[in-house]
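Okay, so here's just one chain, in structure tokens, the form predicted on its own.
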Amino acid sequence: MNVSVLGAGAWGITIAQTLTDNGHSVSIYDVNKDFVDAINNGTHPFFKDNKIENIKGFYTLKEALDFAPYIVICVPTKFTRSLLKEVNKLLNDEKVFINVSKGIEPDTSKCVREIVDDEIDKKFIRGYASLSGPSHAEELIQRKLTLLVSASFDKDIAKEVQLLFANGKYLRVYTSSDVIGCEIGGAIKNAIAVVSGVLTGLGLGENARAALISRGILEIERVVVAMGGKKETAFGLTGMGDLIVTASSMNSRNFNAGIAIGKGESAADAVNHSKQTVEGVRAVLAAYQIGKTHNIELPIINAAYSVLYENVDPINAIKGVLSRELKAE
């Protein structure tokens, strides 16, 4: 089968190298003409040790498009919408998207299966799935083991997309019913994962971190329900599980931003510093719009947003939550 993804990121080549493994042709595009001169040359960009096979760099997006039924979306949500513009300007038949990003548009607070649906034609859409759980690039292309989950309202294409990428040496996929659940999860976990690499910043600890990930589940919990996604997946592979390692683990982007936040450092800088995207930051912001537009209590979001957006030092932040009105769990 052929597949193209959009995107060369650490994650979008892993993703690439996985299909290649599983016997498919795989293409993938970028507008980073050194990502792409890499590719074609068998080595990673980012993970320099491991080579890359048998993957087709494309130049332009058009090749891309044409090569494959299969259109893998691989890229910052901030850049999405005006990806998936110009997609639809140069599609001529139907494909399945996949997407494989975790974030939120903030002011739309629209995750991606709805910016695909303001910005493709109808008619160009075979079927949609979000492929999505605990999973670093880092981990994945050196072949360890993995589950995710593909998730679409239709289960002929959840299924689909299972089989694309699952294998039986290192990746397991399951299906969901749930897009709404797991793309939102998916993406307000990044930003609890800020939160935890502030409180690793500031020397407060493991105990700190755990009742973070315990109460911070709860907030993706509401913000999952809120957006019309199901409770249970919050709690499963795209939730809790992605939460649990994007928050402890120094392979996350978002984590080690938060420690470069806790240490002193601006959001701006901890962000510019990091080689990868860090959607965590927006997805506070994401998040905290949701929440004070749905009037969900938030004081995790809300104390993350202080610091990130109006400049309130960490420490105060967190005596803020702490001062909240005692209660039972």
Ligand SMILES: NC(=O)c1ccc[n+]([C@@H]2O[C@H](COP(=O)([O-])OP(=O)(O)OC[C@H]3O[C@@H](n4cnc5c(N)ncnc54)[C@H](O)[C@@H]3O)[C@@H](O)[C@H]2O)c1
The other form holds:
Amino acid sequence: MNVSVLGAGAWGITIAQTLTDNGHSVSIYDVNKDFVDAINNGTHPFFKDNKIENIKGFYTLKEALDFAPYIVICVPTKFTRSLLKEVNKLLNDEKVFINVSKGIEPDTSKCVREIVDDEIDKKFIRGYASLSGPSHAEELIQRKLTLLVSASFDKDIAKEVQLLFANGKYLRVYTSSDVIGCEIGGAIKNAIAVVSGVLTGLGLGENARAALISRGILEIERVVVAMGGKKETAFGLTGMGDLIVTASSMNSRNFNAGIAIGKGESAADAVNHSKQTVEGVRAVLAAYQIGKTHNIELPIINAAYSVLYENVDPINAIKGVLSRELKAE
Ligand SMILES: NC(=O)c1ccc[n+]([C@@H]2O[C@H](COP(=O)([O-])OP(=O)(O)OC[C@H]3O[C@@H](n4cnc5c(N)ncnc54)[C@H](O)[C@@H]3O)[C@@H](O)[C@H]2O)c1
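Could you present the same protein in the form predicted together with the ligand, rather than the form predicted on its own shown above?
Below is the whole assembly, all chains and molecules, this chain first.
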């Protein structure tokens, strides 16, 4: 099959390589011409030791869209809406859209599926799936064992996307019908990962991190359920699984941004100093807004919001969480 990946950053090139390994013809498009040049020269700026083979880098969105019936969306979610507006103007035929990015749009509280619905004419959408789960590009690019979930409201599309990506060698893919749960879980775990980094930056240890992951997953689950997703999805690969991998790894830019914040950097500086996308800081804002709108108890998210958006000292934010009324688990 022909597949076009939009966004040639760390995750885009990794997804493209996996699809190439699976025997598909793959193109990739990025606004950053240097990345496209590098890919066409057989390399990628983030993975210099890794040879890029058989991936066609396109400099225009139109070429990428014309190339394939499958369009993979892999740009930071703050650019998703503007990119899709452009995509819609250039489409001639229907596509299956596969989202592999992870974020929620602040203010609208929309996930990528809803942004696709907003921006792409229905006549151009043959299907939509979200592919998510615990996955660092740094490992999948080395073809290290990874498990993901292909979620779609249409079970035939979920299966189609599962078959596109699964390869029986290093990538296993499950299907799910819970698109909302998968997308919300994948987005909010980045917020908790930032908090995990803050704790590490403050010098706290494994006890604190384990407590954060255990209590953080409950907040993810509350948001998932409030937005119409399933509780069990929050405890599966796209929720708990992704939270574990993101909240404890130096490969995670969300975790690393949190460490910088814990050491005293402002959230804006921590995001700017990262060469790659840090979705978690926006996810804190989106989750905080959802919590207020739906009246959900989210003490960790609220504390993170106070640190990132109200300049509260992280130590004081933690004291605020710990001094809440004592209760049963
Ligand atoms: N890196 C990972 O391990 C990983 C794993 C799973 C999911 N994700 C998610 O995938 C998404 C992308 O992450 P990444 O790691 O690839 O980020 P990245 O910062 O490495 O790359 C993002 C790329 O998108 C490009 N881009 C921005 N706007 C564009 C546009 N309008 N058209 C085309 N390209 C555009 C940028 O130039 C950049 O090359 C994020 O939502 C992230 O959370 C990342």
